[in-house]
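Below, in structure tokens: the form predicted on its own, a single chain.
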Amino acid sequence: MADMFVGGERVAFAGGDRLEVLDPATGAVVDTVPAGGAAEVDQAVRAAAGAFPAWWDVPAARRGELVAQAARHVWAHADELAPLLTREQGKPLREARMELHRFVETLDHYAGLARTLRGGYVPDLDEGAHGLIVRRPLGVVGAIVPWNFPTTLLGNKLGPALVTGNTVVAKPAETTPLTTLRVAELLHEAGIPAGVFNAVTGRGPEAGAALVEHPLVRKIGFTGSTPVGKQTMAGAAKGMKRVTLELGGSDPMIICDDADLDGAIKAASTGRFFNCGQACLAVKRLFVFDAVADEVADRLTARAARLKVGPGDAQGTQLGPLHSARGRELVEAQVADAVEGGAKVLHGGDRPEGLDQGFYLTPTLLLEPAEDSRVATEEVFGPALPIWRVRDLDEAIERANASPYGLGSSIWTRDLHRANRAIERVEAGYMWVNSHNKVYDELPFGGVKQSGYGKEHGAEALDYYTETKSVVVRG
């Protein structure tokens, strides 16, 4: 039985309520973790608050060295962590290793930025006076992380928080806490001081809400669904806390008639079916120019048919199970709604034969669902991709923007004018031209509309973990 990690050690849970962590490939129990609540969150937050002054006193460059050292230590245990992540999340082992590598890359990136932290100087405010702009950490930061990329998305918050001198309490998703708990141990082993990073397990309405509303927490970094993000924002507002919200998406991909179809079709398939389609930045709506629509549909169907569905730890698996029975049922309901509304099923739409245990679904392609169908108006968090024909770029952009979401987007074209028009007009916080789905630590990342608030990645993320003080010096 796994316990929480607080103040540099595993902490036993006095209560009797525990959460079962299930293997999505079989439905079997992998382990249990404490169902912590307000008391456990308070213990962790106080440990983080106690560690904050000493961590802030560590020079920024040295904090960066410690974070880089910790990242290397985590990667040295990748052979242990990747199977653990696969067992609790469901993704293929190859994707689990990729996720761990992204976590390490992000920590390394921010470790390097630790030496670049700067304030400001304003000369000659008036006679005999100059100004300083002093930058300081916030204090205790709460990190609430979802189940689809529990390690990568933790790194997005942990890297900038630690190098700027904050301490962190993480609340992993109740269904994927195990890798986070082990990572917390490894970070401490590598030299991150006790209390600087803590991990508390529990349900969102109890542990998550307690973290959001704790009076000693100064900022919340949250990744999850838009409805829960709105609740988080409202809870944080009670204490005037800073928030960074990375929320849902319904990302459009536009394939023009002059596109590199080999690259576009491969990107559409990978962008939709990576992690079984359970990604905020997955390709969720595909708009294809009439002239190439038949070829794109046929070739995408052939790719989907070749994907090997199976347990994440099985040799050659390309598409693992969905993370939960509930998640599968939701995607099935969205697909059924599309079919009832007239969509043609090009491939999939059912459960694969021979995989009766676990939460599997075949990769699904839907041609021309109704514009008011659920797959068009909701976020589809699973391996189902709707495809629509469009006359031209103006129609593609109009339909791409007909969504409450605005996270990622992409366009495939050889025409620079078309690319620039899409860059200007598509309502999204991130856009790829002739590529898709790779996020770079160097670029700020965040959504518009109901896809989020604030930025992760980039040097800009450091601003969300620090505050400035203006100082007037005279004499």
The other form holds:
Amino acid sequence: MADMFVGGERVAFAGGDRLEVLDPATGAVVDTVPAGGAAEVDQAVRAAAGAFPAWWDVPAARRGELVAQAARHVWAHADELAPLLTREQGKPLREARMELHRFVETLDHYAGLARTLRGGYVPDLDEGAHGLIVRRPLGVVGAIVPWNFPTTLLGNKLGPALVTGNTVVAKPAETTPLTTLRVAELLHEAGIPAGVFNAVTGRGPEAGAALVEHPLVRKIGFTGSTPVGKQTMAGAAKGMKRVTLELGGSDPMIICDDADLDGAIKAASTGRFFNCGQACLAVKRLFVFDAVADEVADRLTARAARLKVGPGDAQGTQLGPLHSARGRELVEAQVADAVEGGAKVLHGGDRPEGLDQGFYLTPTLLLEPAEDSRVATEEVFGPALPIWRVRDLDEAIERANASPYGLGSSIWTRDLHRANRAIERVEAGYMWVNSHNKVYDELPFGGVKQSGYGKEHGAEALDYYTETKSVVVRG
Ligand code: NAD
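Now show me the form predicted in complex with nicotinamide-adenine-dinucleotide (NAD); what you just gave was the form predicted on its own.
Complete assembly follows, chain above in first position.
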């Protein structure tokens, strides 16, 4: 039975109410964790608040060294952590290792930036006076994380928060707390002082909401769905807290008639089916120029048919189960709606034979769903890709923008004019030209429209975890 991690140790809470963690490949219970609430969150926030002054006193370069050291220690345990992540999340082992590697890379990146923290100096402000812009950490930061990439998305908050001198209370998703709890233990073993990083388990509306509204929490770094992001923003507003909100998406990919089709088709397939389609930056809507639409559809169908579906820990699995029964039902309902509205099923649309226990779905390709169908207007968080033919770039951009979301996007073309037009006109916080999906720590990342508010990654993330104080100094 896993417990919470508070003040440098595993803490068992007396409450009694526990959450079951299921293996998505079998539906069996893997472990249970405490269903913490306001009292447990309060204990963790107080531990973080207690650790804050001493952590802030640690020189920034030393904080960076400790974070880098902790990252190494986590990676040294990848053989233990990857199967744990696969068991609670469902993803293939190879993807679990990739996810852990991203976590380590991100911590390393911010460890390197620890020495770059800067404020400002304004000379000759007035007679005998100069100005300083002092940069300070915020204090206790709450990190609320979803289940699709539990460690990567934790790292995006932890890296910039810790190197800038904040302390953190994380609230992992109800269904993926185990890797986070183990990582918390490893970070502490590697030298991150007690109380600097804490992890509280519990339900979103209880533990999550209590973290958002706790008076000692100064900022919430939230990744999750758009509706809960809005609630988080409203809850944080009561205390005038800062928020970074990384929310849902419905990323368009545009394939022009002059595109490198080998690259585009491979990227569309990987981009849609990686993590069983449960990625914020998955390719969720495909717009293909008429002249190449048949070829793209045929070759994507052939690729989907070759994908090996199975348990995440089985040799050669490329597509694991969906994370939950509820998630699968939602995707099935969206596919059924598309089919009722006239979409042609090119591949999949059903549950694979012989895998009855877990939450599996065959990779699904839908041709020409109606423009008002659910797959066109909602986020599809699973392995189903709608494909539409378009006349030209203007139509592709107009339809790409006909979404409440604006997270990622891509265009495949050899024509610089087309690429530039898409870069300017597609409404998205991130765009790839002739690639899709890889996110770099160097570039700020975050959505526009209802996909979010604020940025993670990039040196900009340091600004989101610090505040400035302007000082007038008279000699
Ligand atoms: P979710 O919003 O249901 O849950 C996310 C987290 O919020 C969980 O830890 C949950 O317990 C917590 N939570 C739930 N209710 C809460 C409340 N009232 N107050 C505070 N916290 C609460 O999202 P999910 O289903 O776990 O994740 C999938 C969604 O996340 C998708 O929409 C996906 O696109 C999005 N996502 C976005 C990014 C990004 O970077 N933009 C990355 C990954 C996932």
